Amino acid sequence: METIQTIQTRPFTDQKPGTSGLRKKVRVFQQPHYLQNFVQSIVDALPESGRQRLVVGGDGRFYNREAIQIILEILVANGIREVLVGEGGILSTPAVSNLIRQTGADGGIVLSASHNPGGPDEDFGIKFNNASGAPAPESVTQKIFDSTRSIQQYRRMPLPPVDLSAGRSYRFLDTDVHVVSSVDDYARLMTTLFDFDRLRDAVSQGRVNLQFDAMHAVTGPYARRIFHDMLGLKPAFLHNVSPSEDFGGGHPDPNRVHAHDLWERMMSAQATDLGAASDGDGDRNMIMGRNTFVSPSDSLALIAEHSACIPQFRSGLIGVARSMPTSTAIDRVAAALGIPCYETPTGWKFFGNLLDAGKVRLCGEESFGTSGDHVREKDGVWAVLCWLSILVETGLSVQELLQRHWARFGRSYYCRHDYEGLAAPAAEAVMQGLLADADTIARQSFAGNAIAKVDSFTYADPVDGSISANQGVRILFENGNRIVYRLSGTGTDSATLRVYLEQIEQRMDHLQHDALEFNRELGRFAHQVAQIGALTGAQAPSVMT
């Protein structure tokens, strides 16, 4: 075997991790030294005691296998004692989190750009999760970034091409590499959280019908194992379950635009009781019923409301948390349950401290992400099992569940307008302009509803006291309605401005409107008051969900 090489390099200036790690175009990661620098910086950020066991896996997108070979060469050269790699290099993001927790690993390297497109000309991503299975906190990502700005060399051990077939094991210098099943540990975990016997009886006997669209992404193998093998769902109800490097040429984002085929089926005679989709790396979800779409915010609220239907939560929720842009629907459920609801910045890492401290057991964010305290990532397949459990236990349809929920708690008519591909300085000018004009905006009203205040959201972590400022600009109305503006941290090129619209309706005779249509005028107001057209040139949102 060859000896360890010390490779001279230079810093790259664009390796600051965002809310979900480092995401760039594939061609950026393919630059000489680019990925190597970042992986070496991850290792350098770890204490010596944190270099015993690491998990490595990704969503199978283009460049995944090549990246894992590079990562193994660097981990071996740096003396990591043991590396667990997913079969074929594939592990869903929640499966990585679970494997870290189940094996007592010191952390994991996750290769994913989540819901972003894949392919030679598309996106790639990498992030580090800590020993709890959660995305690394800002203190760690800052260390990684500091290292990328000063790195002068990295260590590499040339290895033969590593066969990533399940069950294979290797010994390279002082490092043991084990290739593990992508699905086994995760599937076992699910059996401890849900009543699979009861779910299997309902599904296999056709009392509750389900269809699932994996969008040619990572959850295909998980769907086959859990929904078909374990619950008896017929293969015809599993769609696009063969992962591909470019996600079948599609955009693996489970919403009404990109999961259009599922949407059409659920709005037609082909509809089943429950329809669901997951994204590129398996952490997001879309939930639908017959002729019914469940917004992510409502999904989170209903899971909390019916948590007693889910064995995982039968001992009590203790507390819940949502990201700041997520609708306030769960706040009202938490108040009824007599438990706290924490409002955090966007980014799953902010839920990690709350979960680890036992302050919450259920978390969610508006961008189709929901999860419990079983892992430290959002979890798409788990969310589908939650809904399946609720349908089986209540005997109600998705539409009936929503109607009853709105009758009790009111409905948050909630949607998101995305302005994509904006020049970064122009997008930033929108945010700065809102704060500069805050006093003027606060004197305005919409549809007779006065604005209470305009502010920049700052989060004080109740566990460690850390402060996260400038997390989005909020226009808060006196009646509880909201407009939230936020620059996305998950893109790879230019900037995306996200505008979140929420109007709360308590009157039952006004509960049949489509959320997009209901918020149309509020969206125009949000566009105008922020001067989006004048500052960016965008005359309308790119996507409305």
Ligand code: VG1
Contents of the next structure:
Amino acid sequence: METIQTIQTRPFTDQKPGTSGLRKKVRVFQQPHYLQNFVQSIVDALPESGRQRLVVGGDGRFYNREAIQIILEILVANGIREVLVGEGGILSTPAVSNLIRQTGADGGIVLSASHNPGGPDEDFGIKFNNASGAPAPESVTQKIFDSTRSIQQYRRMPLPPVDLSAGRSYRFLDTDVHVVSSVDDYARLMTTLFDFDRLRDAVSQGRVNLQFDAMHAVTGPYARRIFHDMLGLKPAFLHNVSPSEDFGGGHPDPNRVHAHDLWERMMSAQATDLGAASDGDGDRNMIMGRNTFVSPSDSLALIAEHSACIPQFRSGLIGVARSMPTSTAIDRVAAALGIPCYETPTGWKFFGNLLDAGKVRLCGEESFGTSGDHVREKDGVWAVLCWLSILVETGLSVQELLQRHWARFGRSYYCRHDYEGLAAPAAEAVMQGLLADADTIARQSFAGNAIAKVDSFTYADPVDGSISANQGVRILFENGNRIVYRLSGTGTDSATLRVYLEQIEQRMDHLQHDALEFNRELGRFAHQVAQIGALTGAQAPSVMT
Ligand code: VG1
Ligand code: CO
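Now show me the form predicted in complex with the named molecule, since the one above was the form predicted alone.
Full complex below, order starting with the chain above.
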């Protein structure tokens, strides 16, 4: 009989969780003790009373299985009473959040690097979600990080390779391990939020036509169950629904660059009424209509505007929230609805308190993330069901919905310029320089529009009062237009500078431009005032979405 081993280790200095957990190259995670140290640190951050039940699952990328075996060995050795693991180690991020909530678990461990590519030379990630199913707040991630800096040993119970077929159960020492369906509970949850009878009528009869691209990532099985089995969508409209460890060699990021095939189809004669894609771990979504792209910020605003079409929200939206760089389109809808709109830093963890306190029921980020109060993560498949409901209930096309929205609320022409592959000190210098030059910049104007102020965004959580400073530099124009600069917190090697551009247009006859084109000049202005070229050597953004 094997016994629990106490393994001597030394701290790694680079285990600080970023925007969404710890993300590193697979090879970094494969170093002896690297993953083990982090998992032991998660356990050490749990109070004694918080060790009853944990959920574990990931997006199925390369190293998912090995990581789950390692995690189980550590959880068993630490006496966690019950562990629920997704079948084959697979759970989408919103499905983990749901399982934590449905089973009253103390938290969960999510294995994913989201939209980053997978494979032996690519990315892996791990994060901890709390008992409400939300990504751990900064107070907890800080505790985990502190522990990784002092850890001297971890506990492990050597286990035979654990077969993760659905329905299997094991007892290892004091721990029960149950392998649960990846899809069942999530699919059941969806039936409580949407009117599946009405959706099935429309979809199976082809009245509203949908196509979905799972990008070879985790949502494949969810899409098959929900869109095909439950709503009657023909298999031909489901693309790339077989998950693979390296996402078919692609970049599972649902945007116009990486979901290029879907984009092309939706801009051609093969277009359907609705086109959608989701990312590696199933929390992001891209929404398109015939010849139409819906920017994530507009998608959020339109879901709020048409929330009466969504049974989940029929009792009232109460409040909404967006991350700071996300466009202000939803602010105008919230004002019309007479409900508050909260502005949080980037990263879903900041929505958790607002949702738990019942202050908001709908949240979103410009980075293709949207969700409601049914889980504490963004939720890609859910967002598609929202749009499907809106199309079915209104009988309008995506394009008509957008045009009516813009006509009523004005249009936020919105896009993001990313400068990838920068040296970290150079990227830092851009941010420092902006703050140092804030007064000079504030005296400039763009296209005749004066700048009201240049500041660094600080968030005071309205629920627990915690303060998060340095969440991005904002150039705020007097007419409401904005430029926002921040550094990515999800990369695994070099630094990425993100520049967010928003220009609000009210004139009806000016609403038909391409958002990238419309913001090109503002992007040049943003590049120049921040001295990006001089400080980083980058002459232009590497990605524009
Ligand atoms: C990016 C996005 C952010 C999102 C985060 C996690 O972070 O900008 O809005 O919450 O990814 O999304 P950053 O720090 O690189 O800008 V995902 O789908 O990784 O869970
Ligand atoms: Co994701």
